[in-house]
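Just one chain follows, in the form predicted on its own, and it is written as structure tokens.
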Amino acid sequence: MKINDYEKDFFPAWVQSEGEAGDVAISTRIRLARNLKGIPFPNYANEAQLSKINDEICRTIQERPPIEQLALIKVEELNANDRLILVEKHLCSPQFIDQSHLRMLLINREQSVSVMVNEEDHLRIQAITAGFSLEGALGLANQMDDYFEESLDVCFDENYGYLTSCPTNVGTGLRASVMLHLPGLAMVDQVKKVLTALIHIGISIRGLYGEGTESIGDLYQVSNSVTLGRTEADLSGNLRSVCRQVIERERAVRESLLKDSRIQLEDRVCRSYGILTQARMLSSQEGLKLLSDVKLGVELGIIPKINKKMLKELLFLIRASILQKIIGKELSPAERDFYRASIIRDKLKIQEGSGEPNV
């Protein structure tokens, strides 16, 4: 199976590099919620009002094109699988594709910036970067926010800040999140303890696809839960401090496991590596869990000479909608499991004798 040509422009920017603290931090996302004056929030707007929002956005782009070209996608014109791919790329929310009528999505070429039109708010501006990069993601989001605010009349109150459909977003309208890979904390059964403690300091913990989802492959989204009465600098600074502590805690646990339980750790990592290189069928959950173990092994030097970028790409490639896009047809669950295992085996192939576990 040859998929390299297809992949060239398929990966979003955050998948193609590690970024800062890439051993633990997978990606960083900033989302800004904005609404236009005089029009109800999307959940309360009628079709004419939703259409007016779309017209305003289209007019803005046509009359004053942004510095960076944006592709405009009408979500209802996409098939079901292509909609799911947008979610897998973290360019939009699952809720956005469920209510596709009169919803538009703007995306830049690198797929590092997207704008959901008529989701829960009129505009939801998102920027996503590789690794731990709150400043970088915030800069991209603010640049797009400034562009729209120069042309659109945005709801802003001197006392409350930006007005949004959900009270928890009122104020800055900012939601910052960092996707963390925490296999070490999970192995010593500390992940719930550590993450639960964060709730008391205004930090929310979510799964792979955001609110209402569970962790898969030891991946967790850590984000701010309050925006009112706080500045962007306060919110990003607090989250930065919290994430640094979690990252350092994860690193310390990994080193402790390597020192005190090396054989057991190597056994787990090498078993997972062995299954991935030999399995003929793998479910999505099993594939992500095994890749989580192997990523840990690569970061700790147990399995050398495996390209970290390639491993990160695999975490993305093996998801159902991505597989179906690559293969070019709708797949049954069994067929997805077959192709998933095949792609992983192909990607993990390296020169003979260069990738044996370092035990």
Contents of the next structure:
There are 2 protein chains.
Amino acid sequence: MKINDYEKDFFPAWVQSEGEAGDVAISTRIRLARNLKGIPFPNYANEAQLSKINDEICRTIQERPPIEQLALIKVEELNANDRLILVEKHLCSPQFIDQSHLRMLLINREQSVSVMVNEEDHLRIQAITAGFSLEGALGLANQMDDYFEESLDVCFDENYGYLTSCPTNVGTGLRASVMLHLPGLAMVDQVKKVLTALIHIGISIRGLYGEGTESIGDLYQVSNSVTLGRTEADLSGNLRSVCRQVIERERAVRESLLKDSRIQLEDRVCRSYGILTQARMLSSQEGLKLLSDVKLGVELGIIPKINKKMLKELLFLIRASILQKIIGKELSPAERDFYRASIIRDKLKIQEGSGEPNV
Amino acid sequence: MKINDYEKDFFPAWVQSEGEAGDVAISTRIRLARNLKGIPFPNYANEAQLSKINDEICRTIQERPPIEQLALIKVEELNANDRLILVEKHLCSPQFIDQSHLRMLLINREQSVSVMVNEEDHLRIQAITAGFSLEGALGLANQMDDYFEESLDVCFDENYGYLTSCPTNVGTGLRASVMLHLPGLAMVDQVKKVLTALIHIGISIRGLYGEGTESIGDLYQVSNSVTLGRTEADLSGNLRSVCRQVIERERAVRESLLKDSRIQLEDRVCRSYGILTQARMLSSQEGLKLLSDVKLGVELGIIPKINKKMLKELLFLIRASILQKIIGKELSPAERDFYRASIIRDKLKIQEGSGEPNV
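Return the structure block for the form predicted together with a further copy of the same chain; the form predicted on its own was the one displayed.
All chains and molecules follow, beginning with the one already shown.
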């Protein structure tokens, strides 16, 4: 297992840094849906039409290369595991890898910007940044959008705005989402209360893997649910103020737990740390849950020795597809649990030994 | 917390050594019930008669001191916690400290031999040794019995043998018991099956604290249930062969677990070790359960760094009364859980640091 070999280029930039409000916010994502004029939306397009979209994109990139080079991946040429890795890296949606024929993905070197070609819309431009950074992610996504719109003729209606395959995306075509780590609110049983209140003001809450998934490791995706009749600035402004409130609420709960229930809190995060340093088998779900506790402990200074960047990498490393990539072969569930535990033990031991400061 | 100050004289000898078959057997106890002629059994005796028993014993010890000096403790002069400590050290029964008036306890320096005066019988001579050692414990108890019988007139009937307050003790007045650690059998869900089979051949099974108590930490007391119509040699011979079989069965299960389910076994004992090294609060029951796992891991070489003697001491140290003695004050349940976790962490850390070999 040479995990270190992977690290340089393997991790997306958002995994390798903390970003603003990194104590609560893991990452921020912006997605823009765009469609080319004169060709049916991908779900209604035939093979020739899907091919035409691909050709248009390839031609654009060749004729007028973007400032930052983009890698072009034909999804159907990847094996199943490499496709799953793209999902874990949040470079594409789970739906995109299922229907791989004539689907292309563009990715920049930092893996902060990606473009799905022929997902639900012709173009789905995505940008992902570390921590809480709606401006940063929006900036990256807009840059890529501007690049394509300079060369391509995109469906835009004066009244409705950008036209998209699904009506919920019509308007700005923008979905902004922030991944929040809310162990404090979960501990005092307030997550549901706080988050369901947001639904009434046009905010959606999802689990780790998007729509319809459960929260694991106290991770929640908070995003805007409507785009029609709003400006991009409205949408990201609304989400920004909501996220800021949730982040402050989470911080306040953590502080009050630290003040009023310090021993109980220490007990919980330290036990989780103890199990992670010793377990021989760990499911993905248990691993995330324990790492979630440890992250909380590190943020609150209860477990001071652990490097935050390494911890964020671990949250990502222990996913099934990433494990299989690192080990270099397909693994049974029991083997995955074994290697997952083994990698976590190694990483935490390296950490303890190195005396690396807690950046 | 100066735990180390206590250690020299604080621990009974059986806690500080492993003894034969110490991988499974914790300790062996022999108890002999004796009564003096001409005075009613303690439950029927009045104050004057109970006093007379005490006087007889004191006179004997003064006039003809035993080879090894005995400390004489008047139970009613002890505070509640010091009484509980005597029970945890297995130097007397829980019933003995409840009815303390005119009850005396004699203890040798090693705390391997004790005599309860005016418990259910006038004299209850007890010997306790480390590991599986019926001969050793019987030897110590007989020595003390001989000493008293040389000076005192003891109730003995040619047909029935020694006469005792409770009919189940008539005959030899002997109860022999071995404390066994059976995590392997517990893991494969065979404890009940194996142990209930023994009931039919005159063997009793109890939890850690004697009659009617549940097993904690996979610890079981296996003892003879009848004494009438048998010789001492019969009784201890029967128990010896039964215990040997149970010990062999436990060892075989451990080996097969190690062979067939090594990862699962490692996972369990290492997780328990991880929690013990990190928890900030531990109940007595959880502490014993986790230490039980760790002891199994140490015996099987899965956790090699831990000194077995220290581990046996920990099983003893974490009892409520011992904790209160060490900390030097009465503790609330929450405080006990806190100090219990703290002492375990300290001991395990000292252990890891010292590199002391696993004796």
